[in-house]
Every structure is written in structure tokens, then in C-alpha cells.
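Coming up is one lone chain in C-alpha cells, specifically the form predicted alone.
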Amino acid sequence: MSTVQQASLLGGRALREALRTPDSSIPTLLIPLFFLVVNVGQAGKIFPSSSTSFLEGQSYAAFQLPSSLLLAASFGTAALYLVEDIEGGYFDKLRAAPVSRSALVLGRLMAEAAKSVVITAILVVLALPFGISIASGPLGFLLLLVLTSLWGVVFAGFMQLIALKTRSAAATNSGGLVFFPLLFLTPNFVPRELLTRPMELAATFNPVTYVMEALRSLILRDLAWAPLARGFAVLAVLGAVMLALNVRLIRSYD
């Protein structure tokens, strides 16, 4: 059986876990829709779309979705579910088969990508009575869950290496926290040449910023290759020092 039939069969173990407590994605679409409503409540009207050139023409909504989208992406279980296999034995039986060492972190990320897929197309949804539109269309609304689900698979790879470290579930959750002080560190409010210099120069070094500039490009204007590459190639880098800091840890896990 090749790496991805092996990974298949556990991203839908993974998948069936999920389903077993669909209560546990209830936080994942209403934090992100609060942070919406209660950011755009803030700084809606200091931003009016008449006015404001960087929202071409779009409510200051569609400016903060993709803030809400990486934050929903950053929900994932992938990690605490491999603490519980950790605890209860079951990873230990599956090292102990003939499975390879990609499937066994690629299994669950693929499950988070799918489940990514559709919490962010719900959250674009449930934002379009906002006054929100997706400028580049049906190609933008595929690349937009693309680059969101990637997000998701990303950051859910680096919490697997929390909980592949610590073996605990208390310590793999903390680590979630890191996202914050990454989502603020972005052009969250405004773009980066409004920032302040200090602030432009975090944003500028966090990987963040380009990923969210790509949503919001995809959001606010028709196709744009540029901040979409930013986005993408970032994600590549990311996700293949994940991967491999994943797989060397598991050869190594004793």
C-alpha cells in the first residue's frame, strides 16, 4: 500500500473522529464571526467604502474576513486528537505496523485540510450579508478556500509537533495561543504602508501578513498573481519544514 492510500485511510479516521463531536467546531465558526462583527463594529465607519481606497469600492468587512478565515483555520484538532491516540497506545501501534512515517503525519493533516474546506466556505457565507463579495470569483472563491485549507494544514502540522514533543495535551493547547501575537502582527486594520514603521517592519518579517494579503487580494480585487505567489510560496516553505521537522520526530519519538 503506497504513503497515500496509507495516509487516506487514516485522514479518514480522522474525519469520522470529527464527526463523532460536531459540537467542537461550533467554537471554530462563532469565534471568528464574533472577532468580525465586534473589529468591523469598531472601525467600520472610520473606514467608509465610499471613501477608503484600499477597500475598492467593499464594506471594511471584506477587509477583516481573511483575519477571521486564518483564525477559523487555526482551530484545528488534528493535535489534541494525537495526544489522545499518544495517551491510549494507539500511536504506539501504529509505528509499530508497516506504515510509513509521512502517512502517519500526512493522515491527519489531510483531514484538516478537508474539514478547513468547509468551515472557511460557511464563514464566507455567513459574511456575505456584511456587504462582502468575492471580487475575483468563482477561480478566486476555489483559491481562496485553497489558501485558507493550506493555512490550516500548516499550522495544525506545527501544533502536531507540540504534541509529539510534549506528549500532553495541557501543553498542546497552550501552544495555540501563538497564533495571536502572529494574527496582530499583520495588517490586520489597515494595510502595511499605514502602519507604523515598527509595526510595518513585524509584519513585513511575519509570514502571516502574506498569507492574509493574498486572501484579501482575492477578496477586494480580481486575480492578482503577485500577493498570490507571496501567499503560496510561503505556505511551500512552511509546510515543507513542517513536514519534515514532523516526519524526523516521529523516527526519532522513543
Partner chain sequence: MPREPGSKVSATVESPPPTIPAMELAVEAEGLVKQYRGRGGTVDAVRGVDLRVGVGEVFGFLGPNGAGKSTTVRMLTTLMSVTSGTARVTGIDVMADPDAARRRIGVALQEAGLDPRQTGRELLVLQARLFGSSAAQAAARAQDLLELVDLVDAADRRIKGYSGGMKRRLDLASALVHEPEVLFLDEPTTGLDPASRLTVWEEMRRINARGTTVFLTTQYLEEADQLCDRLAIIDGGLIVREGTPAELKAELRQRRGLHVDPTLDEVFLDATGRTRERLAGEVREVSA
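In place of the form predicted alone, the structure of the form predicted in complex with the partner chain is requested.
Here you get just the chain by itself.
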């Protein structure tokens, strides 16, 4: 059995787990929607679509949607379930099976990808009443799902590292708080060129900026390859680092 097959068996179990704890997915939907409503409610009037060029004719909600999608993909519940497995001893049972060590960490990430796709799609549908349309069409929507769920996988993967290292729910939870700087040191209210200099600098160094800009380009404009390439490149680099660290950590797990 290949590593991918083993990982999908484990991923299937992780999805089953998520389906059986639906309450844990509710905040993942509600909180990003809440932020969308609040942010648009507060700043929507400053940026009327008729006179705000960076909105490309859409509503401010369309500009805000990527932040909400990324927020939904950054809950990292997968890592908390992993801590539960470790604390409850089930992780040892899985480790006692002759499966590749990488499969043990990849399974949950595969489940996370699937979960992110579903949640992102639901959020986009729920956001349609705000007058949002995906300007890049069906292919753009597909790319939007892929980008967002790749970010979800990368974030969950880094959280998983904390879980494997500390084996503590408290530490893993606090580790998840990095999503605050990651999501807010971005051009989430206005485009990068309108940020103050220090903020612009911070956003430039923040990888999430490029994912957000790629998502935004898909919603506001026709397919634009430059921001997409930057978004995917950032995710590829982060993903490679995340995977390498996960594999290293699980190989030496004691």
C-alpha cells in the first residue's frame, strides 16, 4: 500500500471525525461571516463601488471576502484533534501499524484540504447575497477553492507541528493565535499601495498578503496570472517547508 493510500485511509477517518463533531465546524463558518458583515458595515460607506477604483466595480464585500475565506481556513482544528489522539493513546495504536510515518501526518492534512474546499464553497455561496460575484468565472472559482484550501493545509500543517512537539492542547491553541498577525498584517482593508509605510512593509513580508491578493484578483478581475503565480509560489514554498518539518518530526517522534 502506498503512502498516499495509507494517508487517505487516515484522512477518511479524520473526515468522519469532523462530520461527527459538526459543532466544531459551526464557528468556522459563523466567525468569518461575522467579520465580513462587521467589516463591510464599518468601512463599506468609505468605499462606494462607483467611486473606488480598486473595487473594479464590485462591492466592498467582494474586497473583504478573501480575508474571511482565509480566516475560515485558519482555525487549525485538525491539530487539536491530533493532540486528542496523542493524549488518548490512539496515536500510538496508529504508530504501531506498518504505515509510512509520513502517512501519519499527511492523513489529517488531506482531510483538512477536503474540509477547506467545502467550507470555502459554502462561504462563497453565503456571501453571494452581499452582491459578490467571482469575476474570473468558474475556472477562477476553482482556483479560489484550491488556493484557500492549500492555505488551510499549510496552516494546519504548522499547527500540527506544534501539536507533535508539545503534545498539549493548551500550547497548540495558543500557537494558533499566530493567525492574528498573519491575517491582519495584510492589505485586508485597502490595497497594499494605500497602507502606511510600516504597515506596507509588514504586509510585504507576510506571505498571507500574496495569497490574499491572489484570491482578491480572482474575485475582482478576470484571470490575472501575476498575482496568481505569486500566491501559488508562496504556498508552494510554505507547503514544502511545512511538509519537510512534519516528516522530520514524525520520524523522530518518541
